[in-house]
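In the block that follows, a single chain appears as C-alpha cells, in the form predicted alone.
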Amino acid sequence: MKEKNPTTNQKTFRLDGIYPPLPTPFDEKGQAALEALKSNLAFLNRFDLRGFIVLGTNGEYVMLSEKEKLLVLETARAAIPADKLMIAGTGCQSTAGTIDLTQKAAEIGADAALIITPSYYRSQMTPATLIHHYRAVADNSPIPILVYNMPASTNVDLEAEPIVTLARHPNIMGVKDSSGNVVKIGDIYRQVQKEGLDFQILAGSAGFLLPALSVGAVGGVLALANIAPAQCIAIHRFFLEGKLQEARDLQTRMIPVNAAVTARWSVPGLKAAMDFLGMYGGPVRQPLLPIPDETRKLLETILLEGGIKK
C-alpha cells in the first residue's frame, strides 16, 4: 500500500444528478467491444446526465480480467466530456486489491471511486470491519470514493450508524444505496446533516428515485437511465421544480420497466432493451445467459408500454 496520502479531502464537486451505470458490450465471441462502448456513450452523451458509473454492476465488472477493466475505463473516459463525471468502479475483495485498482483508475482520469462492500467471506465482514476497509482505501486514494451498498448481489448491508461513521472521513464523498430502504437513506441524511458533514447520498435503483430524493438524496445511479435517460432526468428535475405530481406520475409509470431491467431480468435484460432501442446491449458473459425469445417479446411489450420507443 502506499502511503497515506495528506492530500485526500477531496470533497470539492457535487454529486446531483443521474448516472447510468453502463453495461459493458462483449461481441459474439465473449471479448469487451470497445466500440461499441464508445456508441452507446456517442448516443448517452445527447442527454443532460451528470456522468457515469464505469464498471458497477451493470458493467458486469466481477467477470473481467483487472486487462479488461482498464480498457474499459480508457475507453470510457476517452468517450465522456470533460463536463461529465466517470465514477470508477473499483471495488475488490482485498483492501490491497481495492487499493491499486482504485489508484490505477484515477490515473486513466477517474474523477471519484464506488467501492463495493467485499462479501466473500460474509460472516467476517462486520460493521467494524468494512469501516477498517473503507478507511484505507480512502487513506490512499488520491480521488473521493463513495460507499456502494448493494445486498442484492452481496448479501451484506451496511446500515445507517457505520455508513455516517464513514461520512466523517474527509475522502469518503457520498454512497450508493442499493437497497431499497428509505428510511435508512433519510436517517443517514438526518445525521450527516445534524453533524454538518458534507456527504452525498445517491439512489441505487430508479425504482425508489423519487422516495429518495424526498428524503435527502441528491441523484441516482439507475440501470433505467441506459434506456430512458430522458425519463429520469425529469423526475429528478420536477421534485427540484417542486413539481411533485408530474415527478410522481413519471416515477410510478417507469416502475414495471425499470423492475423488467433490474431485478426481474437483471443484466441480460438491460441488455435486451438496448438492442431493441437501437443501441448496442450484445451478448452477456457467461456464466450469465440472454433472455428467452418469448421473454424478449414480454419486454418489448412492457417498454412500449412505458413509453420507452427507438
Second form
Number of protein chains: 4
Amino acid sequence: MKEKNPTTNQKTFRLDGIYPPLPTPFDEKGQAALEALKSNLAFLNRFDLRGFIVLGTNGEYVMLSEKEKLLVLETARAAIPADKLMIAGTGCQSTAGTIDLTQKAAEIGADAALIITPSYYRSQMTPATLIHHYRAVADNSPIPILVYNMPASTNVDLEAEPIVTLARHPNIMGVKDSSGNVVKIGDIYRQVQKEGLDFQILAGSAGFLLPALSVGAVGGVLALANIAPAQCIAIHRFFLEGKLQEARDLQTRMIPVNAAVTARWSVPGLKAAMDFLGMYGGPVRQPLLPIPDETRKLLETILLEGGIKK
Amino acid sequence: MKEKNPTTNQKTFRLDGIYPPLPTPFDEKGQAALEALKSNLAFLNRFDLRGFIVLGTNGEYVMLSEKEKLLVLETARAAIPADKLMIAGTGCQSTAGTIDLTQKAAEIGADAALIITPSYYRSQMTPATLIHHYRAVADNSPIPILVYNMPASTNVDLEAEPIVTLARHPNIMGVKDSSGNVVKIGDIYRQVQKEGLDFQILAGSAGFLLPALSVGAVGGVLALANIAPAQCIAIHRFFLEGKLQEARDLQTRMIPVNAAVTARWSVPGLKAAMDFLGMYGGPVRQPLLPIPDETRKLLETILLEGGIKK
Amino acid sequence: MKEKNPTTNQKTFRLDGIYPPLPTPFDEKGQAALEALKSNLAFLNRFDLRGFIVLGTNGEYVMLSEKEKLLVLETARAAIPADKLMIAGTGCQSTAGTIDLTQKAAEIGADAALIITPSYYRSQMTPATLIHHYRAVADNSPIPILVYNMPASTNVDLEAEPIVTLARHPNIMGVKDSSGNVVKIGDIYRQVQKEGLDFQILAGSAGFLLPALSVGAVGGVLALANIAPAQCIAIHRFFLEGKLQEARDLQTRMIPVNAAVTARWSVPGLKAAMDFLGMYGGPVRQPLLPIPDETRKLLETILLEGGIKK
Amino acid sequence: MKEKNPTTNQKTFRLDGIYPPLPTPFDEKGQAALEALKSNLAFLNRFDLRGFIVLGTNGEYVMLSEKEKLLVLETARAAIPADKLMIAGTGCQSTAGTIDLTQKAAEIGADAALIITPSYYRSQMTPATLIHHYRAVADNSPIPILVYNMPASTNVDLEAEPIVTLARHPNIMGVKDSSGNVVKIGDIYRQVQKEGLDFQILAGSAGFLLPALSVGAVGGVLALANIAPAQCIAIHRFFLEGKLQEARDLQTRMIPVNAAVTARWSVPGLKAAMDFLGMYGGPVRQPLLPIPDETRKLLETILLEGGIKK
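Next up, can you give the form predicted in complex with another copy of the chain of this protein, since the form predicted alone came first?
Time for the whole complex; same chain goes first.
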C-alpha cells in the first residue's frame, strides 16, 4: 500500500490515463442505489482505465448529504480494484469542511482527493485566497490532492500562475482543468517542466483531450469515459503511439457525443445515455430534470452516429 | 400567530421596510458565537427595522453545517421580537434539501424563507427548470417563500419573466434581487401590478435602494443595514415622504460605505466594520480571510467619511 | 452664440432634459434620405426636447462614410432650432480620427460632441489609456465633450473613478452612460458634487431613466424619445415635480416599449416603430436586417399596449 | 494568375502554413511608413511562410483611412512574392462597405479576403444575420473569403454550426478562429470532412497552434510569426513529421512570448519586440500607447528566455 504521510513528498504515483467521473445512481425513490453503482463499476472495470473519480460533478455531489457521500465512497472503494485509483471529490465551500471530508475519504481508501475551487464568495476568491485554501487542505490531508478548476460551475477560473505556485507544494500532485483553455495547460506544463516539479495535468472534458495531450496533459477525467471508455482510451493510446490521424478522427468524432453528456444536457444526458447503453443511469436529483423524450431520441441518434452503440 | 397553510394564499403580510442580513458570529476557535448573535440583535432591535434575514450570504450559510444552521435560527428567533419578521435563508443545491430545511426553519418560527437559485449545474438552470424548483419548494413549504436572485455568487440571473410566473403561485410572496438591474425590478413591478398579484420586491443591496424604490421595490435586504440601520431606514422614509433631495444625498453618500461591506470586501469587510463600530464582528470562516490591516484603515476612513461613526 | 474656446472652461450650458438619438434615414437604394431626416425633426421639434444626438448608435454611425456623416450633421443642424442642442457622435477607433471629426462637427455647429470609448483593442483599453484618449480629444476640441459609455456595443465599461477623473477637465462636460448601472451614476454624482465639479450625467436608455434621475442624472439620451417624446419628457417632469407615483407608473409602462426599440430589436425595431407611427423609419443598413413580419406585429401590439399609439 | 470568378468554386488553393499578420508601420509623425513595411517584408520573405495577412488586427486596420488601407495593400502586394499569398483584411461594420473594400483589395491583387464579424450591433448579430452578411460578401467578392472570428475584439463568437453553414458556400474557403476554443475547431473539421467540403481552418493565435493542428487546423495566422517565423514554422513542421515531443516543447516555450505580443501587450508589445529584434516596429496609433520602459525590459527578458533573440 502507498505511504500516506503528508510531511513527505507524496507525489509517488503516476496519474497517466483515463478516469470516468462516476455518476451516483439513485433509485426511483431518490435514494442512492449502491448496487447499481457496483454493477456500473463491474462493467467499467473491464476497460483499461487508470481509475475513477467518485463524488465529482457527474456524481451530483452537491446534492448528497455527508452520510451519502461516505456511503458512496465506501461502496466504490470496495468495487474498484486495488490497482486502479479512486480519487474522491471532497471540496466544500469551507476550508474546514474540505479538510474534514478529505480525511474521511482517505480513511475509506481514496488514493487522492479532487478539490474544487470554493466559489460562493467569488469576488473574494483571489489567487492569493485560493492558494491559502489549497495549502491549508494539502497540509492537512493524508493523501495527495488535485486542484479542480471548473469555471462552468463555479465561475472561478484559476489561471496558470497560482496553479504553478500550488504545484510546488509536496502534497499537491496535479490539476484537473475543465476550462478548455489549452494555452493554460501548455503554460502550466512548461513551467512545471522548467522547475522540475512533479505535477500532472488532467484534461477535464473529452472535447479537448487530444489538444490537451499535445501540450502536456497526461490523461483526462472524462464524463464520456462512462459511456465510451474504449474510445477515450484509444484517443490516448493513439496519441502515445504517434498515430495522429487516427487520434484526430476519433477525437473529433467524439465531440458531439461528449457535448451531449456534458455542456449540452449534463448529468441528465449522461444518465439517459447510460440507460440506453444498458448501464444503470436512472433518475437525477432535482432541480435537475430528466431530459424530455424528444431530447432522448436526439441523444440516441448522436450515440449511434458516434459509434458508441451499434 | 399567522396561519401557515400552504394550500391557501399565505401572502397576508407586508414586507415593506429594511432587513439586515445577519452575519453569523464565530468565536476565536471558529465556533458559532450565539451570545454575540444575541448582542448584535439587541443592538439592532433599537431601530425601526422590519425584520432580519438569518442564514443569508452575509450569514456565511454555505459554510455552516445543518446543525449550526438550526442553532443559529433558534437563537435568532428567540432574540427577534414577535412583531419583526425572521426570514430564513434555506436554499440548497437540491430541491429536496431545500424543502427539508425550509420545513425545519418554519418549525423554528421563521416567517418566510429566502430561497437562492440553485446554480451548480448552471447550464441546466433554465427558467423552466428554476420555475419547477421554486414551485416544488413553495408547494411543500408551510411558510411563504421569497426568490433570491444573487448572480454575483451564483452566476445565474433570473429574468423578469420567470419571476412573474412564480409570482402567480399562492405561496411565493416576493423576490430579493441583488443583480442591481433596476429595469428588471420595474418590469416585475409593472407586470404584477397589471395582474393584480400580491408580490413584493426587495432590493438586494443598499447601493441601489433608492433607484429600486423609485420603480416599485418596497424595501431592501441590505448588508449595510447591519452597520447603518438608521441611514437605510432614513433613505426609505425620505422616499416615502417625497423628500427626494434628502433621499438622494443620503443614498449617494452610502455608496462607498455599502461597497466596502459588499462587493469590495464582502463579509470580511462587514465583520471588520462591525468590530470597529462596537458590535461583534469577529472572524470569518476560511477560505474567506480577514481583511489586512491596511485595508482595515481604509475601511475605517470610509466609515468615518460616510458618517457611520463620528 | 456660445463662446467656443477650448482654453477656458466651456461648461457654460445645462444639459437637463431629454434627447432623442436620431436614426439616420435611408431611401430604398440605401442612400441617406436627408428630406426624411428633416421631416422627422419637424415632428420632434413640436416637443419640449432639450436637443438631439446626431450620429449616435441609433444613427447607424458605424455604417456611414465620413462624407455621409458630415452631410447628416449639416442637414440636422439646419433643421434643429438654435435653442435646442445638437450633440454630435464623433467617436472613432483612433484618437486622431476622433479629433478630426469633432472639429468638423464643431464647424458645422454642433454644441457638444459625444465620444464613445474606443474598444477594438479592448485588452489595452485600461482606465489610464482611456483617460489619455479623452484628454487628447478634449484638449483639441472647440466644443465640450461628453463621454459615451456603451458596453453593450463596445464591451468596454468605464467605471466611476476614471469618469470622475475626466470630469475635472475643463472641456469634458458630462457622460452618457448606457450600462444601466445606477450605482455608478450615483457614485459619479456624489463625487462631482463633493468636488464642486460642473459635470452632468445623462441616462443612456429609457429603461432606467427614473432610477437614474433619483440618484443624480439630469436627463437622458433615449432611443424611446424618437417615438414617445411626450412620455419621456413627462417622466422627467413628474420626477422634478415630486409626483413619484405618476413617474413610476409611466416609467414602468415604458419598459417593454423601450426594450423593443433598444436591446431587443435595436435600430430595426426603432425604424419599424417610426414607420408604424407615421414618421419615416425606412430601411436599415446591412448587416442589420429589417424585423420580420411576425416581429412587426408583436412590436405594434407592444406600442399599442404601451399607449404610444391609440 | 488565379481564375477569379465568383460564380464558380474558387477554392482552388491550399492555405496550409503560417501567416504573419503584418503590423502597419508608422513614422514619428504618425504617417504610414511604407518603406518600413517593405523592409519588414524583405526580412520575412527569407522564411518559408505561406503568406501574409495585411490589414488585420495587428495592422491597426480600424485606425486607418480607406486611402491608407489601399496604399498599404498596394505596397505589400508589390513586396510579397507571387508564390506567397496576400490575404487582405477587408471587414467593415457594414456589408456594403465590406464588399466595396474587398473588391478593391482584389483589384490590387489580394488572393483572399479575411472578413471579421461585424459587431457593433451585437445583440442583433445572430448566427442567421451573420450568415446573411457573409453570403452577401462572398457572392460579391472576386476572391475567396475567410471568416475571421475574433471575440476578444468583437465580443461576437461565431459557433461551429454557422461556420459549417458558411463552409458550403463556393466562395468561402476557410476560417481564422482566434477564440482559442479547440473543441470548436475540431467540430468544424469533423463536419466539413463528413460533408466533403473544401474548407480550411487557421488557428488565430500561436498560443494554441499545436492543439489546433491536432484537431484539424492546417496552419495559423500568428502575430508571433512576425518575430519568430522560424519557430512557428517549426511547430507546424514538427507536427506534420510526427515529432510530437519537439512540437510540444517548442509550442509551450512560445506561450509567454506569444502572450507578450498578443493578449498581454497587444500591438504595442509586438512593435516593441520588432524594434528590439532589429525590424521596424515604430509607434502605434493612439489610443494605443507605447509600452512603458519597465514593460519593455520585461518584454526583452521574455524574448531572450524564449530564445527569440540570443
